[in-house]
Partner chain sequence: MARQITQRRKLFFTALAWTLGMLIFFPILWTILTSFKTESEAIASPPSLFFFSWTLENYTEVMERSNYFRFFMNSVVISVGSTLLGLLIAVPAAWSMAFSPSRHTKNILMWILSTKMLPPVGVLVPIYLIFRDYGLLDTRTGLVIVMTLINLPIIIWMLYTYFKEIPGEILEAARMDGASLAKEIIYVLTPMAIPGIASTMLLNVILAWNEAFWTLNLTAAKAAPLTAFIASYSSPEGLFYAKLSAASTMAIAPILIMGWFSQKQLVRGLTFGAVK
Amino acid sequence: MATTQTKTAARFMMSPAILLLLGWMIIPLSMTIWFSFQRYNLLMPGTEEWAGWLNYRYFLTDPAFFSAMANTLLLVGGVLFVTVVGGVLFGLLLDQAIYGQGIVRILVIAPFFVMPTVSALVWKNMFMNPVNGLFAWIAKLFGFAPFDFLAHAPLFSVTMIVAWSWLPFATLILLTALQSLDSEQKEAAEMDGAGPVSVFIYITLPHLARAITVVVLIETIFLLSVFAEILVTTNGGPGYDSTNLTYLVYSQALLTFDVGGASAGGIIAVILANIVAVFLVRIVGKNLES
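Where the form is predicted alone, what structure does this chain have on its own?
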């Protein structure tokens, strides 16, 4: 049992790392908050002045903000739907005794280790290219005109690319939950005359509820800041059709050089992300307690 002296010594030894971590987070956040109240443009150095809440008002009333918010919600919702449904289906498949099960599991999980930039480039050039892409070749094979996904369905394309990257994560979590399910429950239900659909709805799916909640929580936190896939594939276009909140802040800072407005947008994004995170954490807590 730890004594007061050992606890004090442990805190003393941990304090440098904690202070370094706090400084690493607090200093950039403090600078962002400071710049958000400044009229600061990189093209006009030395002309900085206090702007108050003006940057926040301009950002929140910009039509691009509402478009970016809608795209962010659609992107997060679409990826969650694909990954949760696909993760359940892949988990059920990989939970069966099949030949080469270990190799299949590795292949299914492998996309999660591919960097977002690399996966976006692969999808853009090898699959969705309207001239030389795989989808264009398949369309021509059946006599159809190739479809330019990134030009005519940019948000859908980005959603599929991001979902492909996150599907292995959901599959791994849900497969682990499936393997913890007591087989005696399923056998008892089958002996009572329950079919596969009834077993899935009344036994398997309730057992997966906690794992699905964890997947939704973790993925949502990361999906709110999707950036690389949009930058590599669509650059937020055409128009603002695939611009999410993160990309809007980037374009404000490094394309229009409005550091003050971009800092205000960044703070708004942080506040919204924390609201969503707190809400989801409470849901997870209630789900785990039940």
Second form
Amino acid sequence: MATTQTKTAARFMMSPAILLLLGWMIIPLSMTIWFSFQRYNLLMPGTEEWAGWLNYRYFLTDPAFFSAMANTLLLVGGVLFVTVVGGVLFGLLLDQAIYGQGIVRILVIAPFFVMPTVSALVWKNMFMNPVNGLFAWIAKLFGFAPFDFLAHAPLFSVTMIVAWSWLPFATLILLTALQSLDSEQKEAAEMDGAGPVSVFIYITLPHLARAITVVVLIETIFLLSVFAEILVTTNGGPGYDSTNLTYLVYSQALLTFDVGGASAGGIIAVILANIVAVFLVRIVGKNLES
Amino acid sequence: MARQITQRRKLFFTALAWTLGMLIFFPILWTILTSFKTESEAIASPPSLFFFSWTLENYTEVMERSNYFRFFMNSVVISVGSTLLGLLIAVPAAWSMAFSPSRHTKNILMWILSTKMLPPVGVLVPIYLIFRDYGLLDTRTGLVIVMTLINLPIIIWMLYTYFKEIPGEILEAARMDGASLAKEIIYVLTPMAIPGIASTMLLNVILAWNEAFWTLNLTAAKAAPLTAFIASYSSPEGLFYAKLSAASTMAIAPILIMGWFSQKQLVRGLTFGAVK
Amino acid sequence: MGHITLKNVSKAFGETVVIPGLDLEINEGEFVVFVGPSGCGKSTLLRLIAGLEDISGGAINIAGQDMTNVGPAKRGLSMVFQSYALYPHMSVRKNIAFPLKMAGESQEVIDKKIADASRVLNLTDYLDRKPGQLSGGQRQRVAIGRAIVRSPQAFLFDEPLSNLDAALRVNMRLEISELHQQLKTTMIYVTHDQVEAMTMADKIVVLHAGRVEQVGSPLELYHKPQNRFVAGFIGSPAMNFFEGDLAKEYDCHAIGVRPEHLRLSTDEGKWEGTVGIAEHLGSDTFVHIDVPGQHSVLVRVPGDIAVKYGDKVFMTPDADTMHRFDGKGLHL
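Swap state to the form predicted together with the partner chain from the form predicted alone:
Everything in the complex follows now, all chains and molecules, and the chain you saw is the first one.
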């Protein structure tokens, strides 16, 4: 397979993709780094100057940054918890012999294909709205006062909406992993006297460990960048109660036009994502070798 | 006796799975149902599930009032355009990495994966400024470029894992049979790779269709796709549930259907082959 | 025509030298088998001849032409791969037609050649099926069909029978030999199975760690192995080797005696041992005998011998068929 002719052709065919991705990564990223050390506001053209670490100092000491960090972690953590636990349970359930398995599967994965703006608005208006929402009606049915989810528990509400969108992803992947479990292994364990709980703990869960890790890492990458759900439901509010890092950088950049500050925030987001990425790349890399 | 237990167990799990499945699916079902109600029925208390006077007026109104078709076409052009452009760049790259790997192939693949992990806010400012300066803001061209670049890693990876499954011996056989490199690709590789290319395409159209960071930040009126169109309902207009539902149903229906066809590929595409 | 010459051919993958430099003559119409343990470089050598890998040094000459730098398509060779490498999306007919189509043959010629080949290979009824609908043996025949329609200078076979079950393997072995008798085309056949090598080859090339250990006809290798490696590799069951005092008696480092060349007796003989396991094959019995100070010795005797586990027995080697080796493993 490896003659010089094919090798040269291979290099040639790979180059456009690599050059494009290299450009996409290096050019804007180095611009962001450069901007992050500049005093640069689009509303005040002509006042650009070197600012040193000032933008970082402002960004990192801004109380908004701390609540954004906390919100980001809570959002990511909350969604991960709901989707992984729910995904394992749904995966186990769908792995059983049931009637109409294909249809249930379709129902469960459907939310993943709903665009974020739709899911956020449907939840916000038709379910969580304190006057006409379905939840309000259910609350009244049981004699409770309707709860204004987005005003009083904005981060929790956003977390639930995002978790609903990502539960199918976790379910699908964990189900796929479950189905690849060799049934002879389970049978051998049963012959060895293991009950269903022991089989789950000693056979199924270790088998799922890899898939769970992959789910956690990939979801984290996407969840760090949750944006549309916040934009259309709470606009980050009330106050900064549901502002995550992505939304904070967006509001600095495109609402207050503070290029320098937004860039500093962007770089912090990049560093955060890289910490996760290192682990993910390692896991995928291991898989590539086998 | 064992059979009876199995049967009862199966019925129990079936009931449980269907109940939970319907619960998960309910918001979508509710949206679709509401889209056929009148506005007053949509907020009626108690709400009615099926027994209302079905109407299509929300659909006609959404179409007429908001130039729905333009948003729809923007979504189509952006998602299909970026997917085709991405395939054009990715097919040769994935081909070389799968069939003519070198010492660096693994590292290159890893690096390609890592570009996908770059959070969009990390490059939001420069991209916005570059787009502003080159007149790409609110253009389909600009969005096709961005969508192509952000999804290129996934396309390359998916194709790579599919190509990897084509045994190298078959391509060698073609070479022994006298096929040139071009003929090898046209007659042997492409027909064998078509299922993989098709599912890559499908998943990628879905991802681009639903992308809601760049589409919201880089478009205004002209090039806005459906994600941005729906976002405009976040204003009080969203309180017209029936119309919101009709607009939402139209925005998600094509992708929902495509998504159901692509469930298997979804796992592979989004986990970069780490789970199959 | 069909004459292949390798001159000082070498191959290295990066730092790893697979073939350190090798000369070989393959004559027109010969059935040559490359045999050796896995990792000996036999498949690499075949791929070098095919042009699927570049050679690192030396020259390859096919039918009087220097083909060293010619691509695989233009060497006029056909290859049958271990996995058969059939095109899964094409029918049997299209698979067989593919090389002809690539060569730009007219439809008439293609149809005729397919008809001929499918008759010879018993594939006429399957022409419109896809490879996925065929059995292993049928796929094998399609792969051969695809190879023969080109009327190549030589056929290359890369372990073609290793994916078939035992019974089918014996069958296909005969079919390929039969095909060679009919076509009289040069064939190069790679296998790790010395039985295949012995039964099919005109000439066997025994390879070990990228080096040619010996070239010769099957019986030459059986009767006159040049070294201990060939002696141990050719012949089934494998030759017994004795070292130490037993060998010193014959003035050498080691002696080798094939299981069929040891006489077994319960009363008297040269060496004494205890019967271990006896494997009864019906026609023959393989008796494993523990000899103090030696590995277990295998003796091949007629089927109905009456020995049982733990019996004391005696063995006598046949002086004419005994092989003597020096310290470097060379035959004396």
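For clarity, a rigid core is taken as the largest C-alpha set superposing within 1.5 Å between two forms. A quick note: this is a predicted structure, and the numbers were derived from the prediction, not measured. Residue numbers count along the first chain shown, from 1.
When the rigid core is held fixed, the Cα atom of residue 198 travels 2 angstroms or more between these two forms. With the core held fixed, residue 281 shows a CA shift of 2 Å or greater between these two forms.
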